[in-house]
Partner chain sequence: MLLDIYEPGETPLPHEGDRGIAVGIDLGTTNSVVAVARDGTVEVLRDTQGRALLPSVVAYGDDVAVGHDARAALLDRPESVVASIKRLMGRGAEDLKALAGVLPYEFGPPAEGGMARLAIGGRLLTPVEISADILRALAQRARTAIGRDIDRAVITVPAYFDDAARTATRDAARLAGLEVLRLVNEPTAAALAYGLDKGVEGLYAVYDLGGGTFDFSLLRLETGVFQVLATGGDAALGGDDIDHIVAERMLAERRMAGIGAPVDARLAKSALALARLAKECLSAQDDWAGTLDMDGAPSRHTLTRAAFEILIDPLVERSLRICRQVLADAGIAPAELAGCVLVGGSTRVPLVRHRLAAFLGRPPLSDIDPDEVVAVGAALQAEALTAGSDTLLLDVTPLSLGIETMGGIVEKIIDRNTPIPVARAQEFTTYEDGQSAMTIHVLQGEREMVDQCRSLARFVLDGIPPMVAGAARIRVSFAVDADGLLTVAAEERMTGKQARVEVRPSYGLNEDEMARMLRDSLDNAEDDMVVRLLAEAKVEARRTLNAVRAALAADGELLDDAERGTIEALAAAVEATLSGRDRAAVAAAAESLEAGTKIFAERRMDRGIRAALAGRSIDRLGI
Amino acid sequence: MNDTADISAAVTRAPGAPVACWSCAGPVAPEALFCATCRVVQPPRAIDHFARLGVPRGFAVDTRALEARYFALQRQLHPDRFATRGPREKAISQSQAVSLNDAYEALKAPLGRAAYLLALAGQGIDDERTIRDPDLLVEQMERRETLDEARDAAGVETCIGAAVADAMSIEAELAAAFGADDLVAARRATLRLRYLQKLIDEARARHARLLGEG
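Can you show the structure of this one chain in the form predicted in complex with its partner chain?
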């Protein structure tokens, strides 16, 4: 729900117009992290996660580059850099680091990235709590049955392996769908991936339990 607020604010702001530095009150470029005049850290602006991390908007993201960018930005903005500064700079650094963590957490994995792109397009999946797609429902029930029937760690491992392989093929579908701007297909694949991810998480937890008992 934060995301949508951020986006509409970003749209209404005139691009390029300087904003006032909270410290020296002079002009600062809107996306600048530090004031060029007094060098003091600036609060996070209302921009989308891709812009915050400086990567092009899209499903195909170079995750290595994304991570490098995230680290580089945290290096400058993390509260550890402001431990000896005043309370206001500390608070601003904290909100910058919070925004960076939000952005990176949303974009680092394919599922989050797909869900965020859909939200940007007004097709968010957050409200989709039940499975309405009958094919997906059957698929999920079958998977769950297989997992429930697995009696030992090896059996659960097989389930995880199959689910992970399927997740990878859905990611390929997603890349194609977003590439072709086919939001209907993208939305369907994202929902499938979300259920699959949940199943994988549960299976992993069960696997750990079975190893512990064994």
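What you are looking at is a predicted structure, and each value in this text was computed from that prediction instead of being measured. Positions refer to the first chain, counted from 1. Think of the rigid core as the biggest set of C-alphas that the two forms share within 1.5 Å after superposition. First, how it differs from the form predicted alone.
- Interdomain rotation between these two forms (smaller rigid part relative to larger, C-alpha based, rounded to whole degrees) is 16°.
Pass me the form predicted alone as well; I've looked at the form predicted in complex with its partner chain already.
This part shows the chain on its own.
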């Protein structure tokens, strides 16, 4: 099963549909960390990353609020809180912590958030190993050529600045595309951003090497 199918298959339960506590069998919201009845930690349920972190599903996310929410939830799962608990509760708390970390890592950056939203909609980009869009191919070749022609740290820094500005523009396109539920435009913009981010990472690594050689 590919990554998109894995994500789609995992999100099978509506966030508000209650599940049974493994300890007391009482009703528990699937996104809850603890049972409201017996206060025992709950295993991570089959819900999407947005529900797990308690934020609305969408591209436009308040990243500061997302970060604050993530750390607040992780504090509730700190190992010190489970020092006197049994092996099962300790293991479940660790599993919850891993699931929250995975959710935060997927949503904290625009590229990861866009890719995840597309995967939820069955439009994953993980299988895109080559550029099939001629315009996108030309665009990336021109960017690569510009970077290759930069001979010193200052030139590479200029390339980085231009690429970062372009990335911000693409992020605005993504916000508009997802806001209009235009998955075709969102998918193309996500692919553009993925290749651009790769270029930025390579350019920053080259910039660091050039500074080290200077």
